[in-house]
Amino acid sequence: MVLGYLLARAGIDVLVLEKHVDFLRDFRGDTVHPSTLQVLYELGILDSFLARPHQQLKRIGAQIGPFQVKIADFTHLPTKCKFVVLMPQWDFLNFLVESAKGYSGFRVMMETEATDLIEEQGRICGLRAKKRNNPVEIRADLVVAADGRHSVMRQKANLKSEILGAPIDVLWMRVSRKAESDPEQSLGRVSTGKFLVMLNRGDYWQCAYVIPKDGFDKIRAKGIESFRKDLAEVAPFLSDRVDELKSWDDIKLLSVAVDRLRDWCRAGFLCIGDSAHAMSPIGGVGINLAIQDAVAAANILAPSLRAGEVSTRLLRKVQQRRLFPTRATQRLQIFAQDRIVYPTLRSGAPIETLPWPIKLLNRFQILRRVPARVIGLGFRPEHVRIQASQ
């Protein structure tokens, strides 16, 4: 959607396909980081975005056993917005659509699922789709796959990925929130063998309960009551509400994957975001890394797209530009999930002391600028370089 906005702003005809009737997907990330807010500022739409209901996090921390710890401080970032915005992604997507409709070349086709690519003489020149089960054929100078970690389009393009591994999965659920007594923002909570992330969505908590990879069947075998007790143990203020989870139908499994395509493109075809590099949920940076891909792609490709054709050499430049940030971020995520999160889940011992890196962050405020920069800006943040068409 961001790429579509940027290209339409540059005077290029764009069609964005969305297979659902709306954007209401619980599994989409809610965090909009300072790097993304900077892009909105450079586009002149930041104030309109911030006028929508949202929350702002200037600092993040966690409850680790008996310890309340401070991890990142965004107030020193060299950006217009020195905070993370929490906003349901469906609101963000609706905002982008409304903003982009001001450009005559921008269109969104809802309830349209891409099913196959059209290839002629070794070049991708369009795609086939279903719109309410009716076949649709779309011709294009460039097809961009942004259809997530289970991308159909990258499979059809026969692009191979390198599996980097993830020893964790996530259980996704919601529990009601009491504004008068619950914390304003909870984020990470860790206790003996349990790891919970909570996002405040006004009248309810969106909860992500981290479990060992392929461990859901074992949890289910213990029964829903046992799972409710585990939730109440890691977040005691939810004790009077965990019975809102009536059955396992109220709890969804998100299978975590970390991978990266060897080649992000073919002639006439490009992958960005999770289609090119599935990210771990650690740090909540996936959506923001995808948006950085979109900005880089627009900067590199817009002039050639205006002329009606984009070379494979330019498509490779997008991968070259974004490969280092992707590798560096995934390397940190893998370190965190393998060395911190997974050992925590496997440990049955009570938490009596903090790891030394957390101790240092908690004690020295200046050190919290480092994780703030990694989470808030990432590696090699992108800026809007292309001018709006007249």
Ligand SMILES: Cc1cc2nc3c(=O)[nH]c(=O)nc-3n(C[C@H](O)[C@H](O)[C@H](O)COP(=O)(O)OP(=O)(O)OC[C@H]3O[C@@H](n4cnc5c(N)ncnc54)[C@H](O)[C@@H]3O)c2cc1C
The other form holds:
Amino acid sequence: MVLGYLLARAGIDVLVLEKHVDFLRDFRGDTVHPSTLQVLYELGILDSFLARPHQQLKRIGAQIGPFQVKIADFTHLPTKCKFVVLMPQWDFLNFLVESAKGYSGFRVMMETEATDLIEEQGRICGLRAKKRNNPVEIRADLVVAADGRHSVMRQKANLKSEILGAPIDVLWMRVSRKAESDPEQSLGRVSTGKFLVMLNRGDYWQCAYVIPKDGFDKIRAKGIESFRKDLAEVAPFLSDRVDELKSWDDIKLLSVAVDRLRDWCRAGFLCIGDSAHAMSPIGGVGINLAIQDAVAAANILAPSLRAGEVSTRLLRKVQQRRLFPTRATQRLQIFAQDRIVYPTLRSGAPIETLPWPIKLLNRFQILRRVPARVIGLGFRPEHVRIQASQ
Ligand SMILES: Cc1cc2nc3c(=O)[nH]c(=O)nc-3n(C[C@H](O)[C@H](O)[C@H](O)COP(=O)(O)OP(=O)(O)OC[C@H]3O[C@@H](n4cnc5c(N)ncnc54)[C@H](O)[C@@H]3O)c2cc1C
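Any chance you could show the form predicted together with this ligand after that form predicted alone?
First the chain shown before, then all remaining chains and molecules of the complex.
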């Protein structure tokens, strides 16, 4: 959607397909980071974005066993917004569509699922889709796959991925929030063998409960009551509400994948976001990395697209530009999931002491600027370089 916005703003005709009837999917997290807010600022739409209901997170902390710790402090970032915004992603996507509709070249087709690519003489020159079971054929100078971590388009393009592995999955559920007594801030909570992230969505908590990969059957076999007890143990203030989870239907399993394509493009075709590199939820950075890909792609491709076709050499430039930040972020995610999150899940021992890096972060405010920079800005932040067309 961000790439569609940027290209339409540059005077290029864009058609964005979305297979669902709306954006009310509940699986992608809510964080809009300072790097993305900077892009909105550069586009002149930050104020209208911030006018929508949201929360601002200036600092990140966690409850680790009995210790309340401070981990990241965004207030010193060299950006317009020195905080992370929490906004449900459907609101963010609706905002982008409404903002993009001001550009005559922008169109979005909802309920339209891309199913195949059209290839002629070795070049992708369009795609096939179905709109409510009716076949549609669309021709284009460039097809961009931004269809997420289960990308069908990248398979159809026959692009091979390297599986980097994720030893965790996530259970995703809602529990009501009591404004008068619950904590205000979204928070990570860790206790004996349990890891919970809670996003404050006003009248409810969106909870992400991390489990070992393929561990859901084992948890289910113990029964829902046992699961409710686990949840109440890691977040005791939820004890009076965990029975809102009536059955396993209220708990969604989200499988986590971390992978990366070897080649992100072919003639006439480019993958960005999770389609090129599926991200783990760790650090909540995947949405923002996908947006950075979009900004880089627009900067590199818009001048050629205005003139018609783009060369494969230019498409490769997008990959070259985004490979380092993607690789570095995935490395950190894999380190965190393999060395911190997974061992915590496997350990049955109560937490009696903090790991020394957390102790240092908690003690010295200046050190909390480092995780803030990595999470909030990421590696090689992108800026909008393409002017709006007259
Ligand atoms: C449990 C979990 C929690 C996460 N939490 C966060 C977080 O808090 N913050 C964060 O930054 N990242 C988070 N991430 C990572 C983040 O979800 C992804 O990195 C990010 O969504 C990638 O964006 P994307 O646009 O590439 O793909 P997606 O967000 O997956 O979007 C793909 C879109 O394409 C549509 N689509 C798919 N196939 C087709 C098709 N064939 N035709 C038409 N449309 C199609 C889908 O409906 C969807 O709208 C989380 C990941 C997981 C697994």
